[in-house]
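As a starting point, one isolated chain is supplied in structure tokens, in the form predicted on its own.
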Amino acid sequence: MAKILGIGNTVLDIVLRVPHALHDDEELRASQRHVQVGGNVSNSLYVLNQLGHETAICTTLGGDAEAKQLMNGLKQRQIDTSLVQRFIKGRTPTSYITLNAENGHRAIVHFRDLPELSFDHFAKTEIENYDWLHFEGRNIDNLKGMLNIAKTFLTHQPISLEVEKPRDGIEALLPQANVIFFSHHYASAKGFENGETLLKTMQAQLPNSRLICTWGAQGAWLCEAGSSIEHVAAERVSPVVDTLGAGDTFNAAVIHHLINGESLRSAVQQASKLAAQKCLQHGLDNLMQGAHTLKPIANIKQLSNAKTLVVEAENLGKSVVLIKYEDGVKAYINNCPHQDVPLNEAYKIDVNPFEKTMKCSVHDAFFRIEDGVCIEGPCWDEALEAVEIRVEDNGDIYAV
């Protein structure tokens, strides 16, 4: 286990899962709203703390009801918040994200109207007393100082500093890194094709420094101080169900295994891995537990308008309701609200194609197929709940 300080933004995530991706003046339902710690060094400082790693942040948060979520938010995480710099004055950082559910990918809206954190209160931290030092490449005129400071007095602890967006200044700060993670939103800012381009650039002026450049589903490149560029391939993700998070669990796992003695290449191969593992869940939460690797349900073959399929979805430990509808696929717990019991619970579940109805088996509830709605019956104007899925091209389908 080590102790890894991690210097950077902490921000308020609220997240909306969205059908598809947002249109211009188009007026969209979010299925589902969910509000959690974000920014990219806090991210990375909780898959460290699952990974084994004792953790602390050094970071800014304001006086308002937002902070003290945030600040509970980092204690659940086990994140050390002893090197907070809190503010009276500014509004919590916030970032709102629409979670796209066809594909998992997301867009994000900043907010922000908080100081940066201070060089003078960087400097009171006895960062001698950590093993690795990560740094967001953010907040350039006090980020040279603080680089200065660790550069100058650690004696052999890496320092590592994520480059996600070009910054008027941050080159110049590269040499005081040891660990340099190079994003594809950076390199394609500066005019490069890929990542193995951008490095052999970065190369020539960081000659002793480890560089990575990651790339999405082109995988990523690295290359170890004086040796040759090297490419990993991206690990297959599907379905994709949610990217948020994905890059900062890389920096983590990269992170990780450079600290167990690994090559760099071994390093971003698991890194690699465990990101395209993230993939495959909401959230960071439980991330150690084992694949998350999802199984279809069914396969689109197998449906039809005019009878329901009720299948176990292990992911969600549930038995859900699968029936087509005009173009697509409708999913539903299998579970009336009348009483709690499946819809099945007597005989099978009888369709009115006609209607468009699905009727339960034990007190003759309809419902409608195309929102779950009761109609008719005990449970009148209450719900089915939905599930979100997603069909591939194969006509496989995941319940998410």
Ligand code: FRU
The other form holds:
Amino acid sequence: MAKILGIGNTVLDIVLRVPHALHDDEELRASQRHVQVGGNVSNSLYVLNQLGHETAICTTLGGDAEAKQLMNGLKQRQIDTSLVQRFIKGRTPTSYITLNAENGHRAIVHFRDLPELSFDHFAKTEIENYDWLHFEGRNIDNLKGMLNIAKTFLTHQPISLEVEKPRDGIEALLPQANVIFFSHHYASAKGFENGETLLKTMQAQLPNSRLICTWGAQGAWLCEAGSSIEHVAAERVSPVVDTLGAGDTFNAAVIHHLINGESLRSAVQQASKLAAQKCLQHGLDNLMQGAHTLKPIANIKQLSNAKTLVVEAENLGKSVVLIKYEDGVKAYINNCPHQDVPLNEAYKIDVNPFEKTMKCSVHDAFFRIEDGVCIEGPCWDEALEAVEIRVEDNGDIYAV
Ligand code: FRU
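Could you please show the structure of the form predicted in complex with beta-D-fructofuranose, as a counterpart to the form predicted on its own just displayed?
Okay, now the whole complex, with that chain kicking things off.
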């Protein structure tokens, strides 16, 4: 177990699960909404806690109601908040995130209004009490001084730096870090075609650092100080339901395995596995148990034309009706809007393949299979609640 200090932003993530990526002028209905603690460093620290370490965060928080929510969230995640710098002015940094149910990818709109961590605040921190310092590559003017202090006063504790975005002046800070995480985003913005070419250039300037560059489905490149560049393939997993925080999970896992004395290659391999595991679940809770990993609710082979299949979706805690429709599958919560009863309460749910409808067995309401709208019966014009599903190549169906 090590004591790890993370320095970076804490933000409020408002996550909306949507059926597909938004187009211009489109209106969409989210199937779920989650509000949670976010920010690269706070996410990484949460994962490090789950990997058995003690963590503390040096970050800023505002004075609004959302800041209280963040403070509680950090405490719940067992991240030490005694080094938080409070500001009265400025509102809580918020990320408005859509999570695409088709592929688990996220899009983020950032709202940032709060001052970033000041150098003076960081300078009061007893950094020598920690075994590892992990910095987010932002707030560059102040970060310069912070890294200087860390480099000057720490004798054996490693310093890691995440370089996620191309920010003016960030390159000057790189020699201060022992382990550097470059993102695909940074590398592409700097004109590199892959992680190898980026690391080649960086290695010439930073011969004493351990360097990593992640590149999504292309895997990750790495090099130990002064050694040749190696590649680790990406882990393939399905269904990917939530990529938010996968990079933060990766960084945490690399730090963890390096603390355990493993080689950088082995650390990156293990970290790729954990990051992939993260993509199989929503959020970061219980990552090590894989507790939120989805199980298929059915396989497409179990469905036949003109018949419905009623299954329990454990992750939704609800009964779901599945039915083939044209080339795909439609899924609805097994609940008739007429009297809030399961559609199959009295008998099976009959299907009329010619009219493309299915019928509630209780009071004979007919629903269009295409969109779940009642076109005849007591709840005319009301609709069944649709369930987002994903059908994988092997036919497994997931409620996502
Ligand atoms: C995920 C994340 C979110 C946050 C955003 C900040 O990596 O840290 O939690 O909203 O990125 O860029």
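Positions refer to the first chain, counted from 1. Think of the rigid core as the biggest set of C-alphas that the two forms share within 1.5 Å after superposition. Being a predicted model, the structure only gives us computed values, none of them experimental.
- Taking 2 Å as the criterion, Leu384 counts as shifted between these two forms: its C-alpha moves by at least this amount when the rigid core is aligned.
- Fitting the two forms on the rigid core leaves the C-alpha of Asn352 displaced by at least 2 angstroms between these two forms.
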